[in-house]
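Starting off, we have a lone chain in the form predicted alone, written out as structure tokens.
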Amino acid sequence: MSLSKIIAIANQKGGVGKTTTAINLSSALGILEQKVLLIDADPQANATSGLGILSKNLAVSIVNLFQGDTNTERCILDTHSPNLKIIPGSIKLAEIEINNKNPYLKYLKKAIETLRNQFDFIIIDCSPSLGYLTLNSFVAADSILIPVQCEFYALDGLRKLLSTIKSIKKSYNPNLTVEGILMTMYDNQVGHNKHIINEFKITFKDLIFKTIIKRNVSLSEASSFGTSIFDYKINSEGSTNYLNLSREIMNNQTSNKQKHLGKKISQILKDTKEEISIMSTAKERDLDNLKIFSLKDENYEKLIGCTKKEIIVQLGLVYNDIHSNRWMYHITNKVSLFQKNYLYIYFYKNKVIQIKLRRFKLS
């Protein structure tokens, strides 16, 4: 991308998974080799602490942007997640929200515009209100992603939020759109949840993401440990959900064709029309020698020439999209905050043509 997509994540109702989505969507996009900047525009600064950064010890934060600091880049910090940087939040944002008597709604927009050519995605975690800080975020954004909990009262609050977006679009940001409505905290054992999703689909149709974030205790546990779901529990359902969401957003940027990213992997395999066959050379490669790799392995190149089905047999599909020509595996057996290891497999015409091992370390 030549310019980044700026996505504000907002809902004036708290407890809907807004910050959880900001952290894990940003981390997932980074893992998928996108350059990402997360901006914590919430006075609670939960996205900042959720990535292991203590905001009270910081000399710079998002507050600097609202005070007219023109050196935006000095407010950007590295995170332990690959390809993800952050402008941290601060409790001092609350003072700006309360004391601003002559609100200027373009502080954040002017600051972000200087960064657009450095990132593929800029994600803004908004305050859980429709006040001055959130309005600044809406003016700066290209689109709004709205997380909505699967409950009865969600529809009423959503109407108010959409009305605010409409007003901002009319007066300040004519290009503002809705990225999508994300259903969160879904429990397939609760029939009421299914009813709510059906009602939303009837009302909002294509605005509803195919990906649904299921209720998963690991998501809340990860934030309490100051890390994303990918560092905390890579094989959890929460990890799968947010990787699928990131792929859906990336695909929506480049194609109008919707892919089946919201379905379970088994359903993707069942529905796909792609022809996958074992090549005649499979026996010659002695696939039994292939295994799930660890850091000490040096035989990655043995995967060159394998078909997608052969890779699935040996490594599993995990959270990869069967339609994609780039698959990714987390290959460390023990999660470490100081070293991330991912194996990227690139396909062309259903055969592996390139392998990349990426090791991310804290500097």
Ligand SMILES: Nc1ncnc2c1ncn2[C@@H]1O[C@H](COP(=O)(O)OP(=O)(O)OP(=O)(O)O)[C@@H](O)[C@H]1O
Second form
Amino acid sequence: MSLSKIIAIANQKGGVGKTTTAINLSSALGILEQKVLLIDADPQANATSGLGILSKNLAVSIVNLFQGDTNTERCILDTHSPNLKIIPGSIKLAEIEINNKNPYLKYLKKAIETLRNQFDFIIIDCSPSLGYLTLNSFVAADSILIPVQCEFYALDGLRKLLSTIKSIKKSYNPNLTVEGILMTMYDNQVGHNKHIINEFKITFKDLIFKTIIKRNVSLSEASSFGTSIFDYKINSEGSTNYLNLSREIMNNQTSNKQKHLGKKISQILKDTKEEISIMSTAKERDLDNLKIFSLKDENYEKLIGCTKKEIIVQLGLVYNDIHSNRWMYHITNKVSLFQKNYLYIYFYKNKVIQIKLRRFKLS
Ligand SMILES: Nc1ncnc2c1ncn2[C@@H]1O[C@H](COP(=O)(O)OP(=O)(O)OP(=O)(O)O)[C@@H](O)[C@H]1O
Ligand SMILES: [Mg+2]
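Mind sharing the form predicted together with the named molecule? What's above is the form predicted alone.
Below is the whole assembly, all chains and molecules, this chain first.
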């Protein structure tokens, strides 16, 4: 057996589907006859309870790995899912996250290193933070899978996450890559979901997984019953989605897609720098004088002629791509079936040349 692939599932935003993905991706890989270890690196221990294990009563957990326990093997428990084992999480992790005065980022890496030849995949479910535990996971991982919920402000925090990955890569883990961005909880009944996916594809291109995880109530039911989707409802859409995701990841292993993705991160982060420099020049100006407009205003035409910097000061960037010549904003106080609720701003040579109001129909 070759060395295992270690994938950390992370996004500091809460409730985006990290744990649901950790449980069901691990189980799917197991069903496809891969040997899998799931590590629950979140004090909430949702991946542990989601697989029917009560973390309260356990003698060992991931905490042992952070206390320098070298006997990693005794922290590994069996699950009911084929080919899937787990190192359970524990609420005691919260103390480790908080009390770490002299953070040593290699505990997890050292512990997992000894298991590399026993598993095909090691999946780490991270907590919704970029704190000590998550950084330990990034140092230990080969790649990071980023679940993103299809919703407004989905892009918030993503650049911070990518630049954190980049600095860990630089200082600790030169081979770290992004496995992919996974769009989750997609609902084709909601008009803007499709739009958000399209915008993400424009910005992140093939960094987005082909597989999209649909909103499927069976997925949340399954984890509340302490099982994967495959033990709960094998013929559900959620089950198909996660099997497809695991096939895609197994294919990534055999293609040289990874290198390509690494380049893409650098490109995105270059864009980030540009965005920051634009923001700071805008802030140097007198903001009160610049503030001619808010999304509550009616008179959108006032924006004609503004530069991108000025629009950012007025409205923020939200999830618009700084390089795009078409930006879109959600007009929050106008969410109504009969009113226009989206503002489109068209640029030409860095100036607003056209404004359009649109409404997404609920199909
Ligand atoms: N595809 C889906 N369809 C329906 N519900 C989902 C789906 N994915 C996740 N959920 C539900 O959304 C909620 C949040 O999901 P989950 O716990 O996986 O997110 P998380 O990113 O791990 O959260 P946290 O940041 O708190 O760790 C849960 O109730 C889960 O059951
Ligand atoms: Mg979670």
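Note that this is a predicted model, so its numbers are computed, not measured. Residue numbers count along the first chain shown, from 1. Here the rigid core means the biggest group of C-alpha atoms that line up within 1.5 Å when the two forms are laid on top of each other.
State yes or no: after fitting on the rigid core, is the Cα displacement of residue 350 between these two forms at least 2 Å? Where the cores coincide, residue 350 still shows a C-alpha shift between these two forms that is 2 Å or more.
Could you check whether the CA atom of residue 67 moves 2 Å or more between these two forms, using the rigid core for the fit? The answer is no; the displacement is under 2 Å.
Margin query: Superpose the two forms on the rigid core and tell me the Cα shift of residue 325 between these two forms in angstrom.
Written below: The alpha-carbon displacement, core-superposed, is 45.0 Å.
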